[in-house]
Amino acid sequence: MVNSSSPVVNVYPLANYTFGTKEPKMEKDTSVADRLARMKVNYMKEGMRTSVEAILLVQEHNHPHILLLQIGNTFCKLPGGRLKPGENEIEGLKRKLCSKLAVNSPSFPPNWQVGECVAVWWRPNFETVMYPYCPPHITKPKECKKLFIVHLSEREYFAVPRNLKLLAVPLFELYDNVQRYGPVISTIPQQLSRFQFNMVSS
């Protein structure tokens, strides 16, 4: 039984929510190399990246489920990305969201609630391997990742990249599936276990 102090997240049905598509937005990089080269000479101009990123849940099936970026036929991300120098981290992620998601329209303003923090990942160096906490023998992380709940309203209009899918991915598909998903995005079961999930039938 959850306690009844545990934060609550309410989760609309899948169906509640409506999907389009936009102008396809392309990946700055076509490789894991090219992504960590940019990355070593934005950090020679800029400092440690900082990074932020969208947990949006919604059900099926009586289920939590999370929305997932596919690109290409394998590679999941979570919607969000790479904050300006100085940039605010609510505001810079509801931008990214903004750009990501959202229909480029006023008729349909989107309705970002960003929650709190779940989790913070580290890069220690130019590298892919990220850690939950920074190795006490790193001066200098190359980055600092927040994952963020966003609480999504009973209804909304996503517009999605067209070069670009948009998945709903039950919690026990990520569970642990470090090899499909990383192991940012598979430990998200862990770090949502605190909460508790008001299931709201449509």
The other form holds:
Amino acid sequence: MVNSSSPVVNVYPLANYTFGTKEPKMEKDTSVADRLARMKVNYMKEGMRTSVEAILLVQEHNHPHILLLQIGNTFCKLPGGRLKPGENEIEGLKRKLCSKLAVNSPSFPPNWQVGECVAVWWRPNFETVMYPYCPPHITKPKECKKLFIVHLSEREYFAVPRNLKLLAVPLFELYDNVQRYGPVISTIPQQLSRFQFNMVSS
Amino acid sequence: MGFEMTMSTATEESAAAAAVAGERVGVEIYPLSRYYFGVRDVAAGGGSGGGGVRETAADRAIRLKANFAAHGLRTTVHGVLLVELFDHPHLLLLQVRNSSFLLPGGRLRPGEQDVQGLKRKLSSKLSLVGHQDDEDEDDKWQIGECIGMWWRSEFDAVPFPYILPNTRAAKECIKLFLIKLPVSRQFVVPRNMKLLAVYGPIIAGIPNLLSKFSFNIISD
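Please give the corresponding structure for the form predicted together with its partner chain, as opposed to the form predicted alone shown earlier.
Up next: the whole complex, starting with the chain shown before.
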């Protein structure tokens, strides 16, 4: 019997979360060209790169907001990154979330609740272009990027590397805003539209 | 929730578990050549836009407003039907009057369930003449999961994939469901049915909504 009710996501107010800082985590590449060159080297060694990214939701004024890491003044990305060869996706995502957002304390291991995969993007060549499907003539995609929804608990303590800023961006700001956020982040509102958000107020 | 045509309980649970754990769920799609498309004339009395005078925009606005006052939120459900062509999934769309493209579907009756209503609409739009009201016909449709919801704050407003903040009451909710097509099927449609064309933000957004599925293309 098909269940026609939408999956529910609990979304808590931004104010429930505390944001501290930790040591900076520098980007490995200083330019897009460098990044693509390093991707090529890795591809020769390890084959297609799989990266995983997390969609973390909070609410303000009863509207869902996504947490994005801002590098410099303009470039925003989702928390996440590349999997090691053979690494499980969920474990890899937890590892990346700890590295980017968690306090480095052994007594507070964060408990990340990784939910469904909501989108998959493919990179056919060593270029910046990505598609939400693998084009039919491409037999050797260079990267596969998977976005997962991660369910936050009611209260959390995040520690953000000092060189990055953590922003909460409302869905209406992302929708249709490809110029500012790129195709992957700006289409997240559509990917999330089938979920039912339970806006918990403080 | 399962995505196979013949599904045992164990596989359903593992598919649900896989979905929770973040793995991709497989969806089978078959070549376009497996499906037969016939044409039928527009029914004399039934269906929206069938036979009689076309409704003007003003009349439509009045009708929708009256319905909203009587029944509240208008919910429309649409099916995403996929076939394979040239190794790539294609979307079946209904072309209306040679200009606009629609996903098959329509408005739910007051109190009707999403899945039931979608089956009713699919049977009415895509089935053999004289069989629209068959109960059996309705059951032939395998409705998959809801892949997206769009909301309108006014009936003529642009739809958005979220409830707009500061809106008192949404006027319309549009839900998209993935439809599992059987191995082979005869479709008979009142208007031309064409393959993927990207028109409008909802249809254009469908590749994104489908990206989490991995398609198993079953060839002959």
